[in-house]
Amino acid sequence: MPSPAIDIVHPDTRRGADRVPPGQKLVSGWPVLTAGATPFITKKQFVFTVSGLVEQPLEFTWEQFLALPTVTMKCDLHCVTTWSRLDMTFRGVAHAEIIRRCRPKPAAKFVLVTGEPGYSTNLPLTDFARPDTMFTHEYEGGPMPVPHGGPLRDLVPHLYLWKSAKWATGVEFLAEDKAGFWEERGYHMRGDPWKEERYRDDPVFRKDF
């Protein structure tokens, strides 16, 4: 199969030598850590929705979302649990493309991105809206595996890895931050490799999850 046509590149893979991040090691597969069971989300089963503070709401089937327009991006990506991997293909539809067609309301600052079985994470709006964020739905040429998150995928790669949910089924816009699953249970609140920020300054988080 031919290499995708690439669209964007991550900033992060110009990098050069410092391209991993502090307390990162690299590995050559794709670690598969999931929180619960593996969710099997068939294509009449699809459904994802754009909701909360937007002029537009949006509900989309699989096939809906797959008829929309597509970019193709070449990244790293660092997991919390200290492994990173590097030039990973993805495709997929850019947030900016839903920013678009959902228009997002003055006070809407942040987004809680939902997932299967009952995930969220949440992402200032600064960080979901940059060019170099997707959800995607393919990766290296096929269709995103199951147990990586497809069908559908959140992909934020400059951020810890558990920003990108799995099994994607929306995002809702916010006025203030509200934490997700991980967030909830001691995770950063933003969670930028590059400052190693894993979990949470507040000392009513342990630290050692």
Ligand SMILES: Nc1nc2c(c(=O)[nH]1)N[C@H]1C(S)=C(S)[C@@H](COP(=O)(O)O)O[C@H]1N2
Given for the second form:
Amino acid sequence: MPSPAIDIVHPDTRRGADRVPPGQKLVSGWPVLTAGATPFITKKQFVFTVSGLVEQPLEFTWEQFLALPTVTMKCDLHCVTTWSRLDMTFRGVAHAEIIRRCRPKPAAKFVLVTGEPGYSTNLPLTDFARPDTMFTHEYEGGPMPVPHGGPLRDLVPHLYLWKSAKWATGVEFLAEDKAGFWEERGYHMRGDPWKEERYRDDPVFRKDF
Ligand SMILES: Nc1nc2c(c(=O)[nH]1)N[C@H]1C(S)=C(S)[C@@H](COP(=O)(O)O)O[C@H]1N2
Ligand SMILES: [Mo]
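Since we've got the form predicted on its own here, give me the form predicted together with the ligand too.
Everything in the complex follows now, all chains and molecules, and the chain you saw is the first one.
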């Protein structure tokens, strides 16, 4: 099968000597990291909702989501547990496509992306809206493997991988930042791997006393 044309080469893949963030090691396999059991979501059960501070709330069945326009992107992944993996190819629905359809209200400044079972992660809207982010349902030309979040996972390669919710169920647009699953447990509110934003440094979470 010929590999699909790449629409977006992620800018972080062009960082040269700075391409692998500090404190990270390259791996050749793709580790699976899940808090709890792997959920199995059938195409019939699948539902994706867009809610909160938007002009047009949205709800998609699997067929409806699959009918949305897609883009293909080559990117690197960086996990806070210190592994990084280069040159991975994904296809999916750009966040920009969702934003175009739901029209966030001016008060919306953050999002909370949700995933089964009971996962969530928060992002500033400026990170979520970047053109190199997407909800992806295809990896290397095949369906997204279930352990990696299939049928649909979020993909935000410029931040640590816990910001990319697997088994994605929706996105909520918010005025205030709201800690997700790992952020409530001490992970950073933004998670930039080049700044090593691994843990929260606000007072309740400081580790230096
Ligand atoms: N729904 C859900 N999404 C999730 C997680 C999870 O436990 N549940 N783990 C996060 C974490 S901590 C990481 S590092 C990545 C791991 O993705 P991978 O298993 O595809 O490598 O998924 C993120 N998304
Ligand atoms: Mo993680």
